[in-house]
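The chain that follows stands alone, in the form predicted alone, written as structure tokens.
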Amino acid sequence: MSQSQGELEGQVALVTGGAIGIGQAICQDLSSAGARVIVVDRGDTSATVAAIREAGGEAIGVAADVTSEAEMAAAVQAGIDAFGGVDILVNNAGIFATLAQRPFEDIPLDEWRLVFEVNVLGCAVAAKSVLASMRSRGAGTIVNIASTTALKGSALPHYSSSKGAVLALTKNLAREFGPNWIRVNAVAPGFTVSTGVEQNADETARMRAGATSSRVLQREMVPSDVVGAVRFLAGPQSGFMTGQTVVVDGGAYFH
């Protein structure tokens, strides 16, 4: 689909955690649908921005920590300055691949706090930061990246619990933002072989080994498997959907 024919033509999308992995794939796919993209990450966003521009799209990169209200406000303002506002927010930033699998009683409380601060509070801060822009534009859509671990549990109880909180936040924000025609939905991927997983192979090896065999569609899941659901929820085809969770995991969990 060419840039001029995309269903998101004229829309501006802000994607957190957009430098690598699933976030990078989402940024590129939303751009291919016609959206102008604000790539937000603590890391270097230049590769994602360059890939979008090389494909004929428009993008800017902003360094920001999703747990910082000031930094996220600045990221949104950068998007307003460059593109006029924000129509779509994808809350993708999170902590997962660096977490060690260990018994519940051995997980430090500080690690619980960090996981919840990034995975849950980060979504809330980002949603708060885009709210005024979406209201001023008369509508908007937020897509939260959750996880099937929130639906079936996992060997990472703090991660799984944080993603359960993301699902609850999705429903609450959908109710509150609905009168402003701001839709809020979630995508719950299964175990995905992303850049982060590959960079932390020792920590993720056990989960990776069991993921494929648990699926009806027996192959590894990759970032490009997630983007279609995100694009659907961000676009006009899902215009009467809010507060919903779409599971994408090859049939490991029937939701």
Ligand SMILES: NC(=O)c1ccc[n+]([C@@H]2O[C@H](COP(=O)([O-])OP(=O)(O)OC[C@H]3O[C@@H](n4cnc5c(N)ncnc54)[C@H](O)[C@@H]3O)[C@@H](O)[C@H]2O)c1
Given for the second form:
Amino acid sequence: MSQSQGELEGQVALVTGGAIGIGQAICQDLSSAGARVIVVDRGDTSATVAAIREAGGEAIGVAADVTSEAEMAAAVQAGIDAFGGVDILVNNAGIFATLAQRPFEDIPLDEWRLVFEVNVLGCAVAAKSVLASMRSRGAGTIVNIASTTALKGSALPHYSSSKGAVLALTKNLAREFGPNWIRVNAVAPGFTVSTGVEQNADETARMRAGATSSRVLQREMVPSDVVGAVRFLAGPQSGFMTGQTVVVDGGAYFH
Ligand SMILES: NC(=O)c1ccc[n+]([C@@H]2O[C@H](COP(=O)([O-])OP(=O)(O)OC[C@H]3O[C@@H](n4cnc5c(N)ncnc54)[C@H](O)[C@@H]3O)[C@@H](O)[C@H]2O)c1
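Just the form predicted alone so far, so send over the form predicted in complex with the named molecule.
Next comes the full complex, and the chain you just saw is listed first.
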């Protein structure tokens, strides 16, 4: 299928945390479906943008922190200048693999604050930043990347709690934005061998060791396993779905 024949042809997608890992895979997949992509990250987005362009797609990279209203407003404006607006937001930026497992009482409050700031507030700020553009276009889709840890708990209580808040935010925004034909859904991946996980092998070793054996489909999960659900929820095939959570984890948790 050529770029111009994809199900997301004519759509513009803004993906946060698109520089590496799951976000990078999502950017490339949405592009392969025909979307033009605004790759947003506080890190270097050039590899993702180059990969999309090499494959014949269109993308721009914008440096922004999802917790900053001003930086996210500028990122959206850059997308409007380049591509005319935003139709799809994927809230993927998050803190996970750098978090060390330790007893609940040893987790510093500042780490709780940081996790909630990026994982929860970041989703809210990004949603706020795209709202005017989606409303002016008469429709939009938001896909929040949560985690199965929100459903079953984990050894990272602040992380799991933040993803639980992402699921609640998904339902709230689905209710509020529905009248504007903006659909809001979540994907909850299981443990995924992303760039961040590979870069933090010590912190993630225990989770990685147990992940495969917990699944019905017994292999490691990789970023490309997540993209199909995101594309489905971002695109027209899910046109009457909103407020939902789709679990992608090889059958470890039946939702
Ligand atoms: N890897 C997993 O096992 C797993 C499982 C379930 C859910 N998730 C979620 O999927 C998402 C991606 O995870 P990953 O493992 O690919 O992560 P990763 O560490 O590989 O990549 C995360 C990206 O987000 C960016 N980012 C972080 N904070 C940011 C901020 N404040 N502003 C802008 N960009 C920021 C980073 O620069 C990085 O490019 C996260 O929300 C994570 O919680 C991951």
